[in-house]
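The chain below stands alone, shown as structure tokens; this is the form predicted on its own.
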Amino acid sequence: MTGKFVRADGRDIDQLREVTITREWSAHAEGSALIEFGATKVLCTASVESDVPRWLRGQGRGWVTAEYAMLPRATNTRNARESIKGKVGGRTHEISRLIGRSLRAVVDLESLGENMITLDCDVLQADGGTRTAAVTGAFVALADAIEWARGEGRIRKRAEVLRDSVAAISVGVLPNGTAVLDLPYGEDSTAGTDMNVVATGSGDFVEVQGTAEGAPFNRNQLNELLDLSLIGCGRLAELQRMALAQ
């Protein structure tokens, strides 16, 4: 699916920004990855604990959860730290839950055993697509943390903890009616329809978040956006595999 329309940054409609995944970015975390979607940069770290939430204890199952945050100068103006405000914002809660749900969709919690893995996704620099970058990078950090736990004897050697990979991407409809993949802030802020899609490496959907601003979108546009999202998530799954194989 290659269109003739060329975007402001020179990309075609179905082309990702340059994506870079740097594993083991943190020297202390059991798994970590710095992921870059163009100018958007998110650090994802995975911490393994030999414990689970109280409501899961004694059931032989593990848990995967996530926390998302933005550094004060991740954007062009400074935002006060939510810890200083004393209240975590609704957007932060929403994205944290999205990341956790997305990762649990591909984890066999029984094979994980009574271990909890927490993914901390911190936005170092934002230029659109921070939540999708966080999901994509968090999977790589999670995979490394699982292998660390296996090496430490906390997970059975042959346990198939990961059933698939998972990644996320943004799609949207520009003011001229063109559907595009992977929107930076300049496109996201003006798009008539904005959608975030989470999908597995095998091409199944985990979550679709779509909103029209002004004019609604029709079924044909929805199909086009979903097709674009699967192209993007498929490419991201390939990049994840390449990163984890190194």
The other form holds:
6 protein chains.
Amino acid sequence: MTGKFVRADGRDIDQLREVTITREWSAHAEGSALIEFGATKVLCTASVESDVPRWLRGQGRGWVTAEYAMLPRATNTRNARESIKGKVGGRTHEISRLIGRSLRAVVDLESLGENMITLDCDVLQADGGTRTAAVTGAFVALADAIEWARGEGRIRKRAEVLRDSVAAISVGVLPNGTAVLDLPYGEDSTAGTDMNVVATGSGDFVEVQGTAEGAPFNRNQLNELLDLSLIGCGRLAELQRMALAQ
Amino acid sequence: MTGKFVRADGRDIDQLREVTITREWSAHAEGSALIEFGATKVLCTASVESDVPRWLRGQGRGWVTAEYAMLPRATNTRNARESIKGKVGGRTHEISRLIGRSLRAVVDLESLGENMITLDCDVLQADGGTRTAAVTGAFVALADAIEWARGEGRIRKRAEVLRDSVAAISVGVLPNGTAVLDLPYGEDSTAGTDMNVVATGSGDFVEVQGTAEGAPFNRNQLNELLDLSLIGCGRLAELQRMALAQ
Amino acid sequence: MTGKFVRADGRDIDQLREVTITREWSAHAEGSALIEFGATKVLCTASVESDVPRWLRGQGRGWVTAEYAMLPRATNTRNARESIKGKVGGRTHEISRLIGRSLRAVVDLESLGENMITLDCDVLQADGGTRTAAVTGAFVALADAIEWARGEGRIRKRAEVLRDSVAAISVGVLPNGTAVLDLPYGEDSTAGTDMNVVATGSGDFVEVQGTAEGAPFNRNQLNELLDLSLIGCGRLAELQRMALAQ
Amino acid sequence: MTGKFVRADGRDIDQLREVTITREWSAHAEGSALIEFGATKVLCTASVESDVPRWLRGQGRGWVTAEYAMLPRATNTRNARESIKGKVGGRTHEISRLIGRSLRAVVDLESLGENMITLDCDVLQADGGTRTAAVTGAFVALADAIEWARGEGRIRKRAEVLRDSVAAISVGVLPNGTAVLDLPYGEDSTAGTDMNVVATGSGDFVEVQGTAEGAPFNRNQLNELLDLSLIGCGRLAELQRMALAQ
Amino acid sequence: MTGKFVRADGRDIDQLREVTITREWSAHAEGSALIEFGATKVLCTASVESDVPRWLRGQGRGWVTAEYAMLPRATNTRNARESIKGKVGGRTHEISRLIGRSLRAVVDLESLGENMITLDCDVLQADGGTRTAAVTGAFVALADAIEWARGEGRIRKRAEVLRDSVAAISVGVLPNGTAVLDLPYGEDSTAGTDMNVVATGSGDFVEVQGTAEGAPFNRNQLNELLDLSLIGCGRLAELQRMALAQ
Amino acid sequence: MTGKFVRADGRDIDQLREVTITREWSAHAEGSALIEFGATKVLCTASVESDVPRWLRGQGRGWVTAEYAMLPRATNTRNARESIKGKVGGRTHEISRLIGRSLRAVVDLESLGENMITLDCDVLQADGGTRTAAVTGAFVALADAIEWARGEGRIRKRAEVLRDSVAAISVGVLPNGTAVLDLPYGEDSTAGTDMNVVATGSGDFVEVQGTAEGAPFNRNQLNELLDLSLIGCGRLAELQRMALAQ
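Return the form predicted in complex with a further copy of the same chain of this protein as a structure block, the form predicted on its own having already been given.
Let's see the whole complex now, leading with the same chain.
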């Protein structure tokens, strides 16, 4: 290839799609954010309860958990509702667990006290990267919910509950071998390797999940993808800070 | 009571909340509308499939069905997801069936041909009247989906698939005995009688569902409520026409 | 139409089918009634427990709830059991909720004390009007169960638990436009409008559920149906009184 | 023990409770019988379908199957519905399978042709012996359904579909060591050994299911129980013949 | 038949397959045994918990229960997992209940104290007789678990928890009319009558479950099968004693 | 730390536990292997069916899928069966999907033809690393099943179905900061970062799944873990070759 590679949507290989974070979208939730990565739209709400799961009671510590789901017509063709199928699919489970783990990685559960915060991440429209948008938006909703709980006196005034911020992004290798950042559905569905990286605001890894969809990948490709992911997560951390500063 | 009764939100007894219909909200669905009745927000998408349920195959007729659901934090306190509970609750079933029946009342299933249209009505935020907003918004999404199918040649050019429009509104009796139109959650939760009425654009009834939550109601009260409901449905039909005319 | 309209089974338009109420059908239940509306047979049992649902505990009030179901071969062709399908259908849910609400409308839950009464309404044979027979029979079983509980000292001697009686009937519009009372399956399956009305012994409404199966209905038709329904509910209230007086 | 042992209900040790078989109880089913063993009442209906389970298709043979269930208040205290629990319990499964196997033991599935007959055995009231009443009543319903199918031309005129009759009875050992026939709930709940025997009209065994509830039983006790069971099944075969001869 | 009948695997009619009991197979369970009846392999583990089911609490008595299951490819063709189907089949339920009842027949629940022992019997490879191998192996795991609990001081030192041993075997009638002991799959699938017998070490019956798969069986055949079963159970009791003596 | 760090079980940081692969463990499956990583024992069976999932029919390509499960007492304390809970947990789903993807990464689905191979990986005993043992053992079972299918003529003689071998291993960071290979439960439960790596025989990555259980990890730690994982996967590939060569 001679000349700079141009992606279908005109972005550079290390460029995010347009990211929008609408804080306090919900009139009811203790924290909320509607996050958009291009055409991907995820509504994240944080619900605070003064109770923790049974296995955690009486230990003075809190818990943060997440549930991810897609509206049936968030995608190009309609998917049957999991409530009607009567069971939650493997993909849904996997992503819900990923979001919960990612958030807990930056939360000091002792400082949170015996509070439980549930993050609901509902994909209203999907165009690739829904799980990474969910992690990124859920962090904003979580931060607001923690401040709400502090205001209510449920968390001690000076407790440093959040040790860092956390965000996530997808990276992948296109069929022509180019590694790119933040793949929309069109790129994602043809990518040979697909990786989701969750990183803190200070640039450390929380999760690295890389999968060879077609041919296996080597160490060099892995390094290239990790580099890109840290660029993306760094930029998202900045956008989160800006949103929370408003 | 002397003097005009004033509702908590300042509306007249026969006045709707502010209604907003955002057509073509979804990038993927064949028809869609985000409908707002005050703080109640319902996303309605219409999905067209070239197949009908098994029991209808080979009869040259189509089908219209609906699924209603609420996001877990659409309400003031979080509700467990039905997908996780593994079963759909009675209320959800009831409302889904109501929406489907209401839409089919104005659709000529023969003219629709062997197409199946599924209306997904997902409540993003709830403040009373979610089922009536869903019926009203779903009609707009349905109308767009039918035109899309016509454009694709799946429905005959001049087939009159929609015989009329359809909209729905709630009416109820406040504790002081006043009958009012379009109850937000605050009024709904204290109302003695609660009624949902579905009516066509030409003012006929499709569904009348009245329930005495506290004391039974008499014939006069029933008539008063029916009068109010027709005022509301008439106004909604006008708003639907305006939205579809844009 | 000239001359009096004759229904398929020879009844007048405002005439009930033969109604039989067999009290104390069950050797085990605290109250029970086998009710027949023509060929429709519903076994209603009332079970008293000295416990209330969790959300009601410690408030000194009781609860009345109902579960409706059909034997698989109650109908003309066999229906799969809901226990085997592993889920309760929308129609079953809807009717169970209707019966529970209807009964609670005439019960003073404070006077009931911390007792819970469950009405099981199992359709042994179906020929239209199963939900209305269920409401009507369940009231008789409920009245007996309340007297049993009073006899056991679980309810105070002079507590007026039942404020009124409650009964239900179906009305509908036949294809020829005639409004009729108490439709058997043959009439019900062809009726244009179908309405179920629940009313108290003193003639007030508890529920009004009208549905246009085909063409929407206008105000005059609605009024005609409501008139018929009150005639039917009045006659049923009389039969309930006679059954309970024996 | 000196003198003759007298059972709580006055019966001899080898005496059945009063048995009543009401044929053609159902207006809809192709065959039906309400069978009563004392206070135990089981409604048995037979449904004929012109289709067989997938694994049997195209072999020219039919199938007979059964489903057993109890109404929630058939017993002294209310049991939760299996449809609401969302799963069928082990006991229900076990008995349904027993009934199906017992009936198939006397049916020539080749002569039945590609017809499937489902026996629904619903216990309306329980006082011990529900499974044995179910087998006995289901045979009568099955015989009627086979004659119905013959009349409809679905079974060849002279095909001998039923090779024999089949009936079932319970036997058990009371705490005082006495072996008795046809135990009502009061005896059954205290019996040391509990056995259900299914036998053909000609006196051969189809099923023998004996269980030591308390102490194990020896060969002599087993023989005594088998003797009693054959007396009971013989008497039931006679009652079936009489019912079917009417 | 002249000359001695020879079975497909060369055994005598009253001869068991090779039986192997590997005690303490599991590194984690409080008691365990891998039992083999020829090619049938069942892993039995006993888990001790210091809690009893709710309905038994505070009575000073313990409980013994069992769960039976098959690996999907334990059999010749693969069976779908019950966890994925979302429900436990009737056969699984039936066998689990049989194992539990059989073990409880020789356990003094008072002496066990408020301990609950769960026997998991997982079939790793199936070749007929899995339920009888499960009962026989589970007894060995149970005996070890009881000694473990005694060592931990959870059971009184001299409490005689086990009143006897218990084992199980299958017997059946081959198509040629010969009654045989311990049927592998090949014989079982063609046997006319199939019986499973559970007996104590002292030779009394705990369960007798005989089923006519084809033609009904008479009293003589039944007696022949019972004779064989007692020979088999006697031999198994000996093998259990030897395994536990090591 | 001065001197070489010694692990609890005496291994070097880059040393596998003792690995045993018992090929052809099952008498029924088309391919099977019992694999042991120390005390972790996983039974892997491969089942070949001449049918593919519906969405793949008629394309001339095959499919490979996997199901992972644990026996209830594979672990130190008993876990409830997923079949009895009625749903498959998120962890089970996640691992099943991982195994399936890992195997498909080295299979040429075109060469496989319209065959479906299901790998069942059942954990008989768990001591950390069950998913990595499952991937490694499943590959051996898969290889045997493919040769079986070739022998049966279901796969073309010279079709190169397997493009490479595939194996998996866990790596992690101990609380003292040391990165180690192949963690047993004792190390795994205290590790700060936990990573599972799936790699081909030629040393490329198929999956990289790293999770910060406590503190996030940096790029250096990630590299150290990746180095270790490739050592482990290389050694496992050798053991697979040896097993398959016997």
